[in-house]
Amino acid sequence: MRLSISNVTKRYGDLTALHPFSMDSEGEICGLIGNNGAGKSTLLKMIVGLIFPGKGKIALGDLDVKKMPETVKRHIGYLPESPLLYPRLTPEELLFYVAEIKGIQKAKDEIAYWLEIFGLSEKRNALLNDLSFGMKKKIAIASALIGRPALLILDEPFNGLDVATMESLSEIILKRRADGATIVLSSHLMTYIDRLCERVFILKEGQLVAEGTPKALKTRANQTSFHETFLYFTKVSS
């Protein structure tokens, strides 16, 4: 499903959180990176319809996010940077709740699948409040993945995960891409941005300062490491 972002901006009083930004993506993994306060989370929240741009338009396929936010959300899987889960629900109850909101029919087998994939089958009836941070993060990821949405928005998905789960999640992301999903991935872990993303957008102080494939960006920065490439554009570019 095509994600179209056309000259969106966002201001909070005198602060411009995001200067005019545009992108079109369909069936690819796009990286959105920048230092803290660069405007990444603001853009991601606008894509999912939690906040709306001051100017510009965001659409998923033929659906305008601002005009049809509830319909659009049914096609989106969203992992915020700091997920808030209902502490008195169990993992299974939360996933059934998300499935019901999204209108997913016969979700039982898929819920069982994601609980098994993330090693949480034995914790299906535990209270979320009693689970570790890493386990809660896995449930939040499963909530984003359930229903195999056409658009995945992942804000710092690797934070709080063990190495094995990070690798497993990488494989899941690549599989969703192979199945035709459009994915926007924001992370401070440049290794995963380099490995997974087909295009990368680098923000600095609310402005797009570089865009391209990881390889092309490394060439422009004259670097072999994407970590150093990121530092080059966020320190030097204006």
Contents of the next structure:
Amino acid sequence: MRLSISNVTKRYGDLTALHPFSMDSEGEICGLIGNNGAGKSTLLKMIVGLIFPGKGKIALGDLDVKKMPETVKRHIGYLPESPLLYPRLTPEELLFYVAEIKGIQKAKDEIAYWLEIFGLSEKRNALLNDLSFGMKKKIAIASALIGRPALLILDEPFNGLDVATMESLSEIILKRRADGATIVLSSHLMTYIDRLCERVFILKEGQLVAEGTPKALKTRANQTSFHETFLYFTKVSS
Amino acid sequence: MFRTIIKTKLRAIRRVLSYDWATYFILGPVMMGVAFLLGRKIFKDFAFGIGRIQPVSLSEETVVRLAFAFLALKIFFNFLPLARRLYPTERLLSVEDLLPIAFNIRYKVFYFEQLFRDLPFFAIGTILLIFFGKTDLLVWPFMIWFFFPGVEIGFTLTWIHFWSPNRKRLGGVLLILAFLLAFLPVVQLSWWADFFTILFVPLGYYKGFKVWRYTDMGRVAQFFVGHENRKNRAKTAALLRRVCQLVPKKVRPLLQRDLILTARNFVPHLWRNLVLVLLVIFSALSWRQIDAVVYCALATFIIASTVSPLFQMQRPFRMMDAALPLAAEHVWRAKLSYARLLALPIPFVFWGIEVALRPLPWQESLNLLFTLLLVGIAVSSLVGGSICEGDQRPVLQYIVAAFLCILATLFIALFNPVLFLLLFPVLSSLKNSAVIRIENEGSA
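Form predicted alone already given; the form predicted in complex with the partner chain follows:
In what comes next, the whole complex appears, and the chain from above leads the way.
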């Protein structure tokens, strides 16, 4: 499904959180990077329909996010930056809850699959309260992946994960991309952005300062590492 | 150091008040005042006049016993929330946890905080005394309010320090308290002596023993998680899932989640409300001059109002719901079903009491059951349906719901059961208002 964002803006009183921003994407992995407060999470929340844009339009296929939020959300898997999960539910119960609301048939097998992938099968009946931060994060990722949505929005997916899980999550993201899903992710880990993303958008104080493939951006900045490339664009624009 | 902490906390409170000043200084007092005046009007002129409630004259001893009962219940039911706030097991570390602040200073700060938190409880006590014309006792809620935080905090800290918290033991203490309250020679007690004793004993006790220690944290953590094994957990969830088969498919996952959370003590208010319902049942057995319909409405209101703290406590987690394909109407319907389901047995309980104590011809008995069921459904629906009223503050929602419930009870029980039909347009209006509020909350 094509994700189309056209001239979207967001203001909070006098503060412009996002200046007019546009992008079109289908079946690719897009990276959204920027310093803290650059507007990444605001944009991601607008795509999911958690907040509405001041101006502009966001659509998934033919579906307008603002006009048909419920229908759009059926096709979206969203991982928030700081997921809050009910401490008194078990991982299995939480995933069943998400699956039932998304209307997924025969969710049992898929839930077992994701718990297995993230190494949490043995913890399926433990309370989320008793799990570590990383384990909770894995459950939040699993709840975004459940139902294999056409659009995956991942806000800082690698935060708090161990190295092995970061690697397996990268593989999952690439596999979802191979299955035709559109993926938009934000991260401060430039290695993963460089490795995974086909297109990168660099934001600074709510404005788009650069856009392109990681390779093209590195060439423009005349840098070999993506880390330096990011610093180059965020400094140059100031 | 104490002054610095209090100053910082007061600054934070001032900011909260300045953001929500309209709610705290206009909406809240206006609603409280209207509730009081209208409530008195309905209670004295209307219900008395029609004869459903005969004038109840409370003796001083009864008032004191009731006051003791409520204070004891408050200590008991504040155990879990206080333990949560005292030890950082289920909350993030606060800045006070990380700074080198002596425990006696933290104790004093906590005392002041608790004093503010206890204010609504004692304010309601004062209002009730005015309501029942016991104005000569008005000074007592004010005086008890001053020492009460020491008793609450002292009880919680001591229990955790000396005995590992255990639900069965706490239940035992509640029973002992109930026994003492029933047989304590309260009329012979000297209030002034008690006041000073209870004020200084907790302070002196804390000075001497200093029982707030972080080494007790493990016991608290164990208490919050260790009461249910994984097998039982799965069994309870499966049972609740079966119960939820009664509701429409779209609402089912939400209701399942809410019931599982309730069973796992996410809303400890359920236990408090259950004890209050038991008190109402006890009153129904003791004071027969009040009609069973009134008791049924009151008990239904109490148990159904568990939905309000549940909704409020879910607020931080609603981001997850907002990202799911979920209509606001279903969120509202789930809360409506939750309130109805919790209150479902209440009409049958009061019908049972009535039939047991006052043998009725079977037609009259069935008629009573029918009326009680209508009142039960109306009251629980109005409590659940008004969940989004009151700006997410349970107290304000209780007032709105209480008005609607009083009217519904009067209409159904006193005028004509057909008036139950009025419930539908009211619920429809509450639904529309809730949908707008829930959608606005998601897309602010």
